[in-house]
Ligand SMILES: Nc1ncnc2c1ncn2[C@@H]1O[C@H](COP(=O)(O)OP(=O)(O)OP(=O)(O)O)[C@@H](O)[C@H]1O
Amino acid sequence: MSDLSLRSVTKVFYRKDGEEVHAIDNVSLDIKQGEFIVLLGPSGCGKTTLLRSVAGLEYPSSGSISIGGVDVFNSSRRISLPPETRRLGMVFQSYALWPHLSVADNIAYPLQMEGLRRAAVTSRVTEILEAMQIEHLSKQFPSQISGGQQQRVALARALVRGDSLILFDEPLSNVDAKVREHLRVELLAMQRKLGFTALYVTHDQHEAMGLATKIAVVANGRIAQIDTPERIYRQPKSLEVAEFVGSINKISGRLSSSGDCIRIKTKHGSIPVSPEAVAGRKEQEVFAISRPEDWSVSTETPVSEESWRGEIVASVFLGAHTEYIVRFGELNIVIWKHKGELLPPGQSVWCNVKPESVALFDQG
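Taking just this one chain, and keeping to the form predicted together with this ligand, what is its structure?
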């Protein structure tokens, strides 16, 4: 059974001038118990609207949503359960804590709303305060603690009822990089321990890769692809997904095969590709997509005819790797190299791409 299921959910907003905005466009999605699904997409693509629709804070135009097998929204059956009955926790970007309540009282609030007895509330609150490592802050008010600490409190409040579904809308984007890293690791540990299903919104790719069992790439209100982080990165189903996730080199050329050899012929040289990437295509114009780490760069004259001769136009040392921009005629290729001496701009180099790492997309 899916813990969360969306069927053909659409949400149309009407702007003041009457223009229609399809914030969610016919989205269907099934999330199993314990999965960590990250919605990744650019600003305005509909991530928050989707999350708010699940929470019951937004009323979709059509479709249905069920949580734990129960219809919480169904447009044709005219069902729309109020947010407080949907049995889920939610964490927002702006921590949304009650300013007049202490840390402990903020966390206790959802339990008190349930009518839980005082002793039970205290014991649950103490438990989650310890798990989130904020026992020492329990008597403070939100204005007396840091942003990172406030977000810990918001997380604790969302988890305290032990709901099986937790929604997150960019919860870490307001905290600094180091704190974000810590909270990300802790959040994953909490999720493994408590076993809740997570639907998490971000536009940060690193965060998405680090958290998700599956990433759903959202574009223009639709899910462009839902897959493991590795498949999203290595086997993007569309140019749109490839261009949004990570850095790519996009090279235009013509597919050509002679005997066992399949190549993309371009103005700058040819690129060998694997038969899998060709996927039944005939001789035609394509885009060859590759990642910066799949290229090699060398100053030595190669034996392979597939090597391209170019000139380094920029080299930037980034710690774990060096980023080179190499120019071939009017084409610039980004290449990441993890080891070796730093090559200076102006240096003439030979470059190769691994054939098995090249993906093809049709042009036009």
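Computed from a predicted structure; not experimentally measured. Numbering follows the first chain given and starts at 1. Under this definition, the rigid core comprises the largest set of C-alpha atoms superposing within 1.5 Å between the forms. What changes on going to the form predicted alone:
Core-aligned CA deviation for residue 19 between these two forms: 2 Å or greater.
Having seen the form predicted together with this ligand, the form predicted alone:
Partners and other molecules omitted; one chain follows.
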């Protein structure tokens, strides 16, 4: 059984001129117990509206939502349970901590609202404080602790009831990069330890890649693709997904085959591609998509006729790799090189791309 199931969920807003805006457009999604699903997309794509609909903070126009096999929203059956009865936790972007309550009292609040006895509340709060390694902050107030510590408190409050489903609305966006990286590791460790199901919203691709068992790329209110982070990155099912996730080089050309040799012919040279990338296409105009790390750059004259000769117009050392922008006529290609001497702008170079790394998408 799915821990969370959405069927044909749609949310329509109306502008002042009466125009319909589909913030969520016929979305269906199943999330199994223990999965960590990340909704990834740009601002305004509908991911937060989808999360808020699951939480009960938005009222969808149609469709159904069930948690643990129980309908919490069903437009045809006129079911819409209030947020407090949906048996889920939520971590907000703004933390949403009570400023007049101590850390311990903030965490205890959901248990107190359920009417648990004081001894049971104290025991559970102590347990979650220790699990989150913030027991030393129990008597502090939100204004007295850092942003990263506040985020730990917000997470502890979401987990304290032991709900199987936890929603996250860009919870790490307000902390600095180092703290964000540390909290991400902590969050994964907590999720594996407690086994809760997570639905997480972010526009940060690195965050999505580092957390998700599956990423759902959201575009224009729809799920454009849902898959493992590796497949989303390496096997995008549409040009839209390829252009949004990571950095790409997009080159226009014409597919051509001669015997076992398959190439994309462009005005700058030819690009070899694997038979798997062709997918039944005949000679036609296509976009060849490749990642910067799949290109090589060298000052040595190659023997391969597929090598392109260009000129470095920019080179930036970024620690883990060097980023080059190489110009071929009016076309610029981004290349990441992980080792070797830093090549200066103006240097003439030869470049190649791995055939198996090239994905093709139809033009038009």
